[in-house]
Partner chain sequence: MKPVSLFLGCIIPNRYPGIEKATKLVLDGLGIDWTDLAGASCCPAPGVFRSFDKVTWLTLAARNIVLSEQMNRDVLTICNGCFGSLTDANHELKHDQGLARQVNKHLAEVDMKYNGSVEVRHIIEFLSKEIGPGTIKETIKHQLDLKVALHYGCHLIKPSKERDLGTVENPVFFDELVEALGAQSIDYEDKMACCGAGGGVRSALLDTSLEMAEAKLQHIAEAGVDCIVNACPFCHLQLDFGQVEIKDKFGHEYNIPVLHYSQLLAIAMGHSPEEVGVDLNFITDAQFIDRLRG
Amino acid sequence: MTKEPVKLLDDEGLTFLTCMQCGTCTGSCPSGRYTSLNTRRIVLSARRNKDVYHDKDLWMCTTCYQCQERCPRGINIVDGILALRTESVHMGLMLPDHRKVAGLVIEKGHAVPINDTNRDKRKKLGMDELPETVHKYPDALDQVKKLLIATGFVQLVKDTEGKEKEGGQ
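Quick one: this chain alone, in the form predicted alone?
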């Protein structure tokens, strides 16, 4: 069952009701410079209990936390956006590109797997060819996969497949 945005945020202790719509969040958002993301609009829509779950801009946030760190009211904006996204995914809504990233995490243990180009760049920067992750320790990938299954992440991603074609995202 879908929770109303205001109820969901209240239950998570992340109320947007104290937002005074100053726009500091939107003005400091690096993603908003390159995408249609308007953090203030999402906050206002959620505050007014409008359907933000079907808003593709909800997925444009890179979770850099600049809006949250600069908010004069101390609103946990990114945490709220993540809570709204989580509810969206449970509704079967996920942008196709995010589904691809989720598939990479499930398959490779990384959202952005290391390829030969990145290995060369790392070496030129004086770094180890591989980061301290499952790339360097492939035996750990089985553990990551077990965690993704145990937490329900794999099933959740699987359950959202094809939903965007049914009127979701």
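Given the form predicted alone above, produce the structure of the same protein in the form predicted in complex with the partner chain.
Keep in mind that what follows is only the chain, not its partners or any molecules around it.
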């Protein structure tokens, strides 16, 4: 069941209701200079319980936290955006490129796994070809895989396949 934004943010202790729409967030946003992201509008829509889950602007935030740091009402804006994104993903909306990154962690335990070019760079530097991470320890990778199944993440990523069109993304 999808939660309404006000209820969702309230449950997370992240209410947007004290926002006075001063626009400091939007004025501080590095992404908003180049994209349609208008943080003030997202906060307004969320507190009016409008459907912000389908708003593609949610994904233009680099999570730099500048808006949150400067908010005169001390609203945890970025934490709220992350919570709204999560609800959106649980509705089945995940950008295709993000699904690829998720798939890499599910398969390799790294969002940016090693490749041949960088194996060579490591050798050139006199280092082991593989770092001391899950790349070198199959048992450790198995733990990560087990955990990603246990938390339901593997299923979540699977469930979002082919749903982009419904989400208008």
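Note that this is a predicted model, so its numbers are computed, not measured. Numbering follows the first chain given and starts at 1. Rigid core (definition): largest C-alpha set, two forms, superposition within 1.5 Å.
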{"item": "C-alpha of residue 138 off by 2 Å or more between the two forms on rigid core", "value": "yes"}
{"item": "Rigid-core frame, C-alpha of residue 95, shift of 2 angstroms or more between the two forms", "value": "yes"}
{"item": "CA of residue 18, rigid core aligned, shift of 2 Å or more between the two forms", "value": "no"}
